[in-house]
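First, one chain by itself: the form predicted alone, in C-alpha cells.
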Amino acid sequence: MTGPSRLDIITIDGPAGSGKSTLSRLLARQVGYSYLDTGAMYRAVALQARRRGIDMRAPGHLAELCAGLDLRFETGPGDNLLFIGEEDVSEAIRTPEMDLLSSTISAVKEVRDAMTALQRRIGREGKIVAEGRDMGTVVFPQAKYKFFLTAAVDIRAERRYRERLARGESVAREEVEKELRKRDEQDSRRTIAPLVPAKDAVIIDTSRLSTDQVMRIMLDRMRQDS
C-alpha cells in the first residue's frame, strides 16, 4: 500500500470500553496530530441506512448509500464533530442502537471498502492518530506505531455504564454488559477485518491502569522505537 510515511501514523485499536477513544484524543493532542475516529464513520453510515430504511445486510443499497454520503469532521469546542452534509450527527450516532448497527454494517464488504478508502484519503498527509478496530491490520498496516488496548469485559462494561449514566441515560448495568458482549462477538467473529491485534501492535491491558499510566506506556514505547 502506498501512502504516508510509517512515521506519520499511530493506530489504536481495541474493543468497546477499552479506553481507546479517550487515549486516542489525548495522544493526538500530546503529539500534535489529528484524531481520526473511524468508528464514528461506520455509525454515520448506520444512521443514514436506518433513516432511509435500508437493509443493513443489503450490499448493493449500502454501497450506493456510501457512494453518495458526504462525511466530514470538524474541530469542535471539546471534540471532533462529525457532519453528514450540513447536519451535525455527533450526538445522533452515540446511541446503543447505533453501536450495534454499526457493528453489523461494518461486516459488509462494500461498506468496509468505501470507508477504508475514505480513511486512507484522510490519512494521506499523515500526522494522525487513527482509532478503530482494524486500523493497524487493514487500513494502515504500514503505520510505525500500533497499539491494541483491551480490558476485562466487566471493567469495560462498568466504564460504558458510567458513560451512559453521565449522558443522562436510564440503563441497567446488566443490559450494558449484555450489549457489550454481543458487540464483542460480532466484531471478533466477522470474516471481514475481524477485531484482532496487528502482529506488530503493542497490546496494553487497561483494566487496572489509569489513563495517565497507559499514556506513559504508549509514549515510552514510541520513544524507544524512534
Second form
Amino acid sequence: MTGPSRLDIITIDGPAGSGKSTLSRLLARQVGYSYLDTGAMYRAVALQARRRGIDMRAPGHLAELCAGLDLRFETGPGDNLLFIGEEDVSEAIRTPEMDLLSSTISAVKEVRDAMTALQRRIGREGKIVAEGRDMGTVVFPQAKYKFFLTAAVDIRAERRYRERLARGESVAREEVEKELRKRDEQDSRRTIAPLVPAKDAVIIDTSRLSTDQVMRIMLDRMRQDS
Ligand code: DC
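Moving from the form predicted alone, what structure would you give for the form predicted together with ligand DC?
Next comes the full complex, this chain leading.
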C-alpha cells in the first residue's frame, strides 16, 4: 500500500454506527495525527442552510452558502470542536434532524465540491486521520492506509440508540433503526461519492469486536504495510 506518492493520511470510512468516530479519535491520538471529522462539516452546512431557510436541494443557494461559510476545527485536549465563525456548533450539529439533513445535503454536487476542496486543504500536510464516507475513494485516494468499518444494521442501530439514550433523549429503538436505514440508503445510493469501500481499503466488520480489538487490527495492518 505504500509508495513515494502516498500521503501520510489514514482514511476511515463506513456507515453510521460502525464505530468510525471512536476509532478515528483513538487512532489519531495513538499515532499522533490530527483527527478530521468530515461528517461534522456536512452537518455544519446543513445547520446553516436550515437556519437560513435554504432548500436542502437548491444547488445555487447552497454553493453560495458554502463559499461564505467560515468553518474551523479547534482541537483541544480530549475534544474536537467545530466553529462557524465565532460560534461553537459542536453540539448543535448532533441532533437527529441534522443526521438526516446532512445526509440529504451531502448528495448535492456543489456542497461536495466545496467540502472536498476544504478537506484537501486541511489534509495538505498529511498526518491526519480522515473520517467520513468518501475519504479513501474520492478525497484522499493517495492515502497510505485505508480502512472501511462496517457492522450489521441492528448492531449499528443499537449503538446509536444507546448513544441517544445516554444523551438524555427519549426515543424508540425502532425509530432509530428506521432513520439509520434511511440514511444508509441515501448515502450509498447517491450518484456522487457514494458510500463504498475503496478497492485498496481494509474492511473490518466491527459487529462482534471491541474497540480495543478493532484498534489492534488497524495497528497490525499499518505495521505490516509500512
Ligand atoms: O459521519 P456523520 O454521521 O457525522 O455524517 C453525516 C452525514 O454527512 C452522512 O450521513 C453523510 C454525509 N457525509 C458524506 O457524505 N461524506 C463524508 N465524507 C462524511 C459525511
